[in-house]
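For reference, the chain that follows is the form predicted alone, supplied as structure tokens.
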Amino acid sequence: MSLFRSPHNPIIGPKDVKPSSKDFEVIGVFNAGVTRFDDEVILLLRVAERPISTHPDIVLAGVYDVALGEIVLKEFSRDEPENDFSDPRLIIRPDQTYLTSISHLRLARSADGINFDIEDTPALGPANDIESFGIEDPRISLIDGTYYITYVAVCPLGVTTCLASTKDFKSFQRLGVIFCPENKDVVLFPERINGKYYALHRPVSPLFKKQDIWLAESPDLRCWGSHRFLCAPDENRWDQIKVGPSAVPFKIEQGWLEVYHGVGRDNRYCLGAVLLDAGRPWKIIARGEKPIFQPQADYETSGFFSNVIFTCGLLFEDDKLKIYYGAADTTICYAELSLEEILDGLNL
């Protein structure tokens, strides 16, 4: 399958991003929300700080504090058995695992789709106990002319999914949890379906060693039901440990094409496509036995986390895919594929 890397890739980096305190230094610009407003593109980025430690033996953790209302800093030494820091993201400890970044949420506005304005604030940061570890991966819906946001919430209390709604990408209401621990990777569709809202989720079942994607129901984008499993992990396939949705489903003439992310023996996360009915969501029409698109440019195979090409979101424009993606858990990329070309990926 073909496919036009930019020649601009990486777009955004860390050096392009303004830390939000003195205190911390931006490591990852990645996962962006994307859409159209008033003639601009606009990325809503998911953006990695670390707090600065000045000793080698020390690592800090960023947890933000509801009663003082900022973000507090935790220490934790190398030189402490108890504590793991095996994994670059993590620091596991008997009592509480900790992350060694906390995000927020970044606005960046662009007129050609490429250059970016990057705002030096935070749109939405981490502001009560749900949100504690930072919030991530947002996924932006236009929905009868409101803008909702779903986006992940950590805290010692798990992973939760959240929705904020905006009109004009300036002033942001939060709306609360809509999927309970452990659950992420929530999109909504973009439009109601036989008068309903519809949206996919990716719930884990640590018991089971399940990671799966799920398709949900709501009334009012508030209260969600009649869950519905769609799809799992193919072992014949490239996606064999994992799968989750990535961006906003897209309606063409055949139906839903959803563009997900898969994880393999390999460790590698790619993308892949699968159409859904448009009239049923929960029933899969077809689904690619390749990925669409997979980590093979340098920084996409090396970075904070290497060996990963992870979207939150696409524009669909002149029957191509126009996809922003995270590469590596460190920068933003930009990419184009052909419906086309994926259709017959999909053997229709």
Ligand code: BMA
Second form
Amino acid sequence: MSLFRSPHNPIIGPKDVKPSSKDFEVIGVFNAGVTRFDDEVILLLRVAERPISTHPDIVLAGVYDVALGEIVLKEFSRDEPENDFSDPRLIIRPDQTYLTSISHLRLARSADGINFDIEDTPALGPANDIESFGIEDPRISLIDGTYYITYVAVCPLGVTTCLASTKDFKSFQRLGVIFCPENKDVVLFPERINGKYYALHRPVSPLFKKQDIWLAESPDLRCWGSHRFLCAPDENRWDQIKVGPSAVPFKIEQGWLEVYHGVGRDNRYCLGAVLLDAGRPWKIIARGEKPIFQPQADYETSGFFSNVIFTCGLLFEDDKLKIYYGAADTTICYAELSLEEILDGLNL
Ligand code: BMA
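Moving from the form predicted alone to the form predicted together with this ligand:
All chains and molecules follow, beginning with the one already shown.
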């Protein structure tokens, strides 16, 4: 598959983003929601911040405290055997898991799609109990003139998905939790199908070790039901361990094209393509056997969490997929893929 990576990659890195307070450093800017608004490309960046620790043996976690209305710091000693730091994203304790960074969403705008002006303060940050460990991985769907944003909210109750909306990217309305724990990677179809709204989502079954893609429908974008299983990791291919929706699906002549992410046994995050029926999105028309995009460049193979290509959004323009993606959970990069080659990979 011929792929164009921007020579300017990474187009946004942690140094380009102002921390939200002097107590934090930005360690990652990645997994951005994408749309066009007022002739500009809008990115809603996931900004991951770490509290600055003054002692090398102490790891700090930021937790939003609702009563105080601010992020408070919790200390974890590297010497304490009960603290497991083996995953750089987590502090695992017998009683509770914490995150090593806390994320918020930040707006960036660009006329050319490559050079972005990044706002100095968060557009949306943790603001309630459900969001106390941060908010992550936004996806933007333009539906009937309103921009709907699904985002992951993390707290001690688990990982949920919330909904927000905006018409101007200045003021945002929070519409609450739409999928309860554990469920993330929710993408809304940008139009109603036979009068109903549809979403792809990724529930988790710890008992059966399942992380599959499901489809749900809704009369109003808030109440989701009629859940249907769509597709699972595939033992014999590249996405053996887990799959999840990634970009907002977009319509082509042959149906809905969904760029999803899959994780293999080697723990690499790659992107794949699946084509869904236009009027019956629970029907898979084709699923590519190979990934359409995998980590190869230095900035993809090494970083905070290495070997990750993860997208929350793309622009489908001029028969090209203009993909904004998180590389190694550290930076935002840009690549282009041709629709024709993706369809070839789907044997269409
Ligand atoms: C997934 C998501 C993404 C992240 C990826 C790799 O589960 O949480 O936010 O980019 O893991 O760490």
